[in-house]
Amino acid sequence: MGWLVLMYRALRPAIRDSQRSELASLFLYAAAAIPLFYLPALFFGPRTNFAVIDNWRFWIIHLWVEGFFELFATVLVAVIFVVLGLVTARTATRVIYLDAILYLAGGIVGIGHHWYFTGQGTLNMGLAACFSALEVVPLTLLTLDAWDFVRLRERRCEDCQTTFADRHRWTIYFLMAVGFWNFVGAGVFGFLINLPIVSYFEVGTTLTTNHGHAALFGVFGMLALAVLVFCLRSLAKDDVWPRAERFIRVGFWGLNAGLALMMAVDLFPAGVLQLWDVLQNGYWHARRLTYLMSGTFHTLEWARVVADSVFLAIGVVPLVLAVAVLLLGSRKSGDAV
């Protein structure tokens, strides 16, 4: 609640401005929807009927994460582009409304494809399966943003011929990563487990984790870092920024390489192995501790140490150093970041 109050105080001048009110209001509404639509997760406990729990937990997994978080991400990217002067407020607002229709219209119906064990009817399951599978369409369309980001990064001012977004190039790079992982994590890996016959057998296995890692950090993690880098560059002095930029460059590639290695070394192959074991021996067998802690599955988990090390040492640490360099540099120059 305090977070929303702080956001409203910051956005209030823009909301009162007729030129910026619509986009600022949409940003506030999208932010408020995140805690508001998470509230159903608090309505049940250990003694609640399983059908009720299963209903609301998939509300959180499917509609809250894939619907309202995606909408917030779209609004945030649109706001950044308007601030950078890359698109007009009218264009950004139209894109937000289009994404809201695509995500929420398909997501609300599509959520039912998870409800295999709550007594859902055949018609509902069929409609939900179709809409859920079609969610890959807006995700694929959003992937085209990655190419648009490249073109925007190379766009030049007609008068001075300088690169239009050169000052915020790493913000653009992180937004390009958002578009890429949105397609791979949410689109490809999400569609892979979205089909009802696959989801019925693999739900809760490592294939779900594979989709979750790529989609959650790949989209929202990279988006958060894009906002961080955008704010840091806006506040940093031009003479201080180059010292931090080299760390941001290393961190960007380290995070993406580490995340990709997680998929390639462990999560995807281990998920396929676990799904195969479900089909051969039953779901209970593939979820047993004896299976998880032995054989090739366990070996792949240990191999993931390489991917995690790359993610932390080459990805996280350089970004922390970049923030430290900017803070120390700004203090030495007498500015406060």
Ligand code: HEM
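Throughout, rigid core stands for the largest set of C-alpha atoms superposing within 1.5 Å between the two forms. Since the structure is predicted, the reported quantities are computational estimates derived from the model, not experimental observations. Numbering follows the first chain given and starts at 1. What changes on going to the form predicted in complex with protoporphyrin IX containing FE (HEM):
With the core held fixed, the Cα of Phe50 is displaced between these two forms by 2 Å or more. Relative to the superposed core, Ile61 undergoes a C-alpha shift of no less than 2 Å between these two forms.
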Second form
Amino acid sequence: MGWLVLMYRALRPAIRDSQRSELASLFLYAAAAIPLFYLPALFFGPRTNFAVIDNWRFWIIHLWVEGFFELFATVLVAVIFVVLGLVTARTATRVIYLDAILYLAGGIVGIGHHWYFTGQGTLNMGLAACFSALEVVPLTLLTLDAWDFVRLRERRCEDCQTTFADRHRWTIYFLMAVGFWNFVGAGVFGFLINLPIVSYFEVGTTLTTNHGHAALFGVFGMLALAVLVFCLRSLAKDDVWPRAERFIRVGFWGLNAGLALMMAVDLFPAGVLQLWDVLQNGYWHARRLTYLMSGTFHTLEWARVVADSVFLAIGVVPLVLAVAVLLLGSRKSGDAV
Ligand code: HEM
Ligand SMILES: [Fe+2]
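Please give the other form, namely the form predicted in complex with protoporphyrin IX containing FE (HEM), since only the form predicted on its own has been shown so far.
Every chain and every other molecule in the complex is listed next, the one we just looked at coming first.
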């Protein structure tokens, strides 16, 4: 709620300006949907029936990540492009409306792919399986957007004739990573576990974790970092920036390599192994502590230390250093970042 108040304060002047009003209002509505859809978290307590808890739990998880976060992300990227003069406000507004229709049509009914086996009827299963499959449409559009980002890097600013890549290169790279992980994490790994027949055997196993990691950090983590880097570059002085940019470059590749290694070394193979065990010995067997803490499954979990270390040491640490360099650099030149 506090975040929403901050957003409102920052957007108020733009909302009052008739030229920018529509886009700024859409940005505020998309932001308001995020805390609004969190409210159902207050509808249950520790003693509530499990089916009721799971109902509201996924109302939050699913509608955030496959509904309102996606919408917010689209509006955010559209606003960045308008601010940079890359697209007109009219085009951006149209894209937002189209995306809103696509996401909300697929996402809201698709929520039932988390409720296949929580005591709801077969109608839920049929509708949810169909509508969540439709989510591939906006996802594909987003992935195509990622290709546009590649071409965008070569566009020249009309006043200064430098290419866009010169100034906001790493914002664009992080946005390309969003497109990539959207395709792999949400598209490929999400669809892998989406059909009711697959979900019946797989639900809540490591293939879910595999999808959750790739989609959640890959899409929304990278998006948050794109915005961070965009703000840092906009505020940084040109002479301080190259020192921080080196760290951002390393951090970008470290995070992506670390995340990819988590899937490759542990989550995907361990997920397939666990699914195989479900098919051989039953779901109860594959979720028992004795299975989880022994054999190849457990060895793979240890091997994941390598991936997590790459993520932390080559990904997170350099990015923190980049922020520190910019903060110290601007202090020295007497400004606040
Ligand atoms: C960027 C978009 C997405 C994000 C961030 C995301 C994230 C997640 C997360 C974190 C979970 C685990 C939730 C939990 O068990 O507590 C999950 C579960 C699931 N996701 Fe996604 N997801 C996305 C898109 C999709 C798409 C497009 C599909 C397929 C159409 C999909 C299908 C599923 C299914 C079927 C589950 C349930 C698996 C289970 O309960 O075992 N997701 N998702
Ligand atoms: Fe979902």
